[in-house]
Amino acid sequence: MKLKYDVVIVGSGIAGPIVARNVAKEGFKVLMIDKKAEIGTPKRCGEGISIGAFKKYDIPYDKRFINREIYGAAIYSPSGYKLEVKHNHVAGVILERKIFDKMLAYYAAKAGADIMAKTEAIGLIREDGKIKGIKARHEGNSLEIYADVIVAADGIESRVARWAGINSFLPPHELDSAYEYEMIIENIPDPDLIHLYFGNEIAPRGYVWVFPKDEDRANVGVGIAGDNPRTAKYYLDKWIKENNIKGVKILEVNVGGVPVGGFLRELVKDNVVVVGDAARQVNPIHGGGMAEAMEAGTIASRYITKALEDENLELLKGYTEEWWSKDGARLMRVLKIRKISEKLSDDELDAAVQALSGADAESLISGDYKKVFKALIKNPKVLLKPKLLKLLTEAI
C-alpha cells in the first residue's frame, strides 16, 4: 500500500507528537508511526517535569497524567548533609507517561496528525538518488509512506537518522545507564519534594532519585557512567538495602540507556529531520530529556512549516543552525561542568553541598549552574579545597 504526505514522524515519544501537533496545526498532512502497539509503554523516564513546560509548549494540565505535584527538591551528598529548597507553589510534576505520551498523541490527532501505532519503520524510499519516504510493515502489511519531510524521533538507537547517513556514533563514555523501580515504600522523607542522591560510591557520575508518585510509592532509580564495570542495579539495589528503605513492594521495572554528550552536529540532511532523543537532546547533567526534547521539537517544526509553505527544503537547515545557537551551546556548556564535576571526591562533594544555600539549590535545579559556581568559590569551604577551588573556576 502506498500512502502519501506533506510530513511523516517515526516515533511518538515526546518530540514526535510536538511536532506532528505542531504541523498539522498549520493545515499540512502529517503521519506519526510507532512502532509500540501501545503509545507510551514501556516508559524508561524519572517522570518529572517543571511547571513551566505546560505554559510554554501549549501542554493541558491534565490531571489524568500527573500523579503527583512537586513543591521542590532535597539533595543529599555522600556523607548525607542535605541541601533543600521548597517553595509555597507547585515547582514540578510527576507524570504517569505511559498516559502523558499517549495524550501528547491524542493532541496531535485532534490537530489532524494521522497516528499509526504498532507501525514499524524498516527503510527508506529512495528515487533518483533522493529520500522519498518511509518503507514500513504495519499488522504485518507492507506500507510505502511518501512525504515531504521525514522526522526521526525514535529514541536513542534511532535507525532512521543512520539510514539517512547521519552519523549518530555515540561514544559509550558519553551514554548513562539507568534502573529504577517502581515500588511501594514506607518511609519517603517527604513526599513533597524530588529527592537526589550523589556520591562515588552512590552512583558514580550519576545520582539516585526518589520521585515520589503518591505518600507512599515512588519511581526509585539511578543513572551511572554506561561503562561502569558495575550495573546500574548493582549500585540501586546497594543504596536500597544501605539505607534501609522498608516495605518495599516493587510494581514495575524501568531499564534504559541516557546519552549524555555526543549531541548531533548534523540535525537535518536532505529532507530528513533528527529530534529528541535521536538527536541526543538530553541535559547531560541530569539526564532529563523531555523539555528539550519539547523545545526541539518546537523549534523544527517552525522549519519544517516554512519550508513546506515556501517548498523550499533548504529552509529545514535553519533548524540546525537555531537549535545549535541556543540550546546546543546551553548544552555544550553543561557537559563541560559535568565532565569536570566527575573528578570530585566524596570529601569535596560533602564542601560543596555544605557551602549551598537554598536560593543557591534553586539556581541548579533550573540549570543556572554558572551562578552557582560563583558562590562557591567565595564559599570558606571551598577556599579550603584547592582541587574543587581548581574545577570550579575552571567551569566558569
Ligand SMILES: Cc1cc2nc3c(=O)[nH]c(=O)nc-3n(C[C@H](O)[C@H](O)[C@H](O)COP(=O)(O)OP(=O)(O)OC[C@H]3O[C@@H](n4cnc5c(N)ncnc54)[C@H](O)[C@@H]3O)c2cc1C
The other form holds:
Amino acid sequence: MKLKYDVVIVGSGIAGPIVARNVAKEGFKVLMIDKKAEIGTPKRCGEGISIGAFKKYDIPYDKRFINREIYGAAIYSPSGYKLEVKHNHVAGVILERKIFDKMLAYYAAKAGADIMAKTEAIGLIREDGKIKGIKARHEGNSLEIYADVIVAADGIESRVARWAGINSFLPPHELDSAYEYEMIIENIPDPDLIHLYFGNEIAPRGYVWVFPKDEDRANVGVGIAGDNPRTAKYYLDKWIKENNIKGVKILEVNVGGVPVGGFLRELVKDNVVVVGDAARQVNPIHGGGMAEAMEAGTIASRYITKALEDENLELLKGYTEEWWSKDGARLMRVLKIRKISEKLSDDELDAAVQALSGADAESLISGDYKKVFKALIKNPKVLLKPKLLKLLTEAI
Ligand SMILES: Cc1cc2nc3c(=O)[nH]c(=O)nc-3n(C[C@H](O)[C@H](O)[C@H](O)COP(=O)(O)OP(=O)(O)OC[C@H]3O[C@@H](n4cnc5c(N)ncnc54)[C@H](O)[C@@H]3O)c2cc1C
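What would you give as the form predicted together with the ligand, now that the form predicted alone is on the page?
Let us now look at the entire complex, which starts with that chain.
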C-alpha cells in the first residue's frame, strides 16, 4: 500500500508526538508511526520531569499521567551525608509514561495527525538518488509512506538517521547503562522527594535514584558508564542489599541505554530531521532526556513548518543551527562539567555534599551547575586536587 503525507514521523515517544502535534496544528498532513503495539508500553524511564515542562511545551497537566507530585530532592554522598531541598510547591512529577506517551500521541491526533501503532520503519524509499519516504511493515503488510519530510524520533536505537547517511555511531563511553525496578519499597526516606545517591562504589559516573510513585512504591534505578566491566544490575542489586531496603517486591524491570554526550552534529540531512534520543539530545549529567526531546521537537517543528510553507527544504537546516547555538552549546558545557565531576573521589564527593547548601541543591537540580561548582571552588572545606581545581575553574 502507498500513502502520501507532508511529514512522516518515526517514533511516538516524546519528541515524535511534539513534532506531530505542532506541525499538524499548522494544517500539514502528518503521519506518526511506532513499532509498539501499544504506544508508551513498555516504558524505559525513571519518569521524573520538572514541573516547568508542562507550561513550556504546552502539555496539559492531566491527572491521568501524573503519578505523584514531588516537592524537591535529597542528594546523598558516598558516606551518607545528605543535601536536601524541599519546597512548599510542586517542583516536579513522576509520570506514568505508559499513559503519558499515549496521551502525547492523542494530543497529536487531536491536532490532525494520523497515528499508526504496530508499524515499524524498515528502510527509506529512494528514487533518483533522493529520499522520498519510509518503507514500513504493519500487521505483516508492506507500506510505502511517501513524505516531503521524514522525522527520525526513533530513540536511542535509531536507525533512520543512519539510513539517511548521518553518522550516528555512539561510542560506549558516551553511553550510560541503566537498570531500574519499579518496586515496592517500604523505607522511602521521604516519598515527597526524589532521592539521589552518589559514589564511585555506588554508581561509577552515575547515581542510584529513588523516584517515588506512591508512599511505598518507586522507580529505583541506576545509571553507570556504558564501558564499565560490571553491569548496571550488579550495582543496583548491591545497593538494595547494602542499604537494607525493606519489603522489596519487583513490579517491573526496565533496562536501557542513555546517551550522555556525543550529541549528533548533523541533525538534518536532505529532508531527514533527527530529534530526541535519536540525536543524543540528553542532559549528560543526570541523563534526563524528556525535556530535551520536547525542546528539540519544538525547534524542529518550527523549521519543518517554515520549510513546507515556503516549499524550500533547505530551511530545515536552520534547526541544526538553532539547536546547536542554544541547547547544543548549553549541553556541551554540561558535558564538560560532567567529565570533570566524574573524576571526584568519594572523599571529595562527601566534602562537596557537606559544603553545599539547600540553595545549591536547588541549582543542581535545575541544571545551574556553574553556580554550584563556583560555590564548591570557593568553599575552604572542599580541597580539590590542583589539577581538578584548574579544570573546573576553566570549565565554569
Ligand atoms: C532506565 C531509564 C531511565 C530514564 N529516566 C528518565 C527520567 O527520569 N527523566 C527523563 O527526563 N528521562 C529519563 N530517561 C531518558 C528518556 O526516557 C528519553 O530521553 C526519552 O524517552 C527520549 O524520548 P524520544 O522521543 O527521543 O525517544 P523514545 O521515548 O525512546 O521514543 C522512541 C520511539 O521510537 C519507536 N521506534 C524505534 N524504532 C522504530 C522503528 N524502526 N519504527 C517505528 N518505531 C520505532 C520506539 O518504539 C519508541 O516508542 C531514562 C532512560 C532510561 C533508559
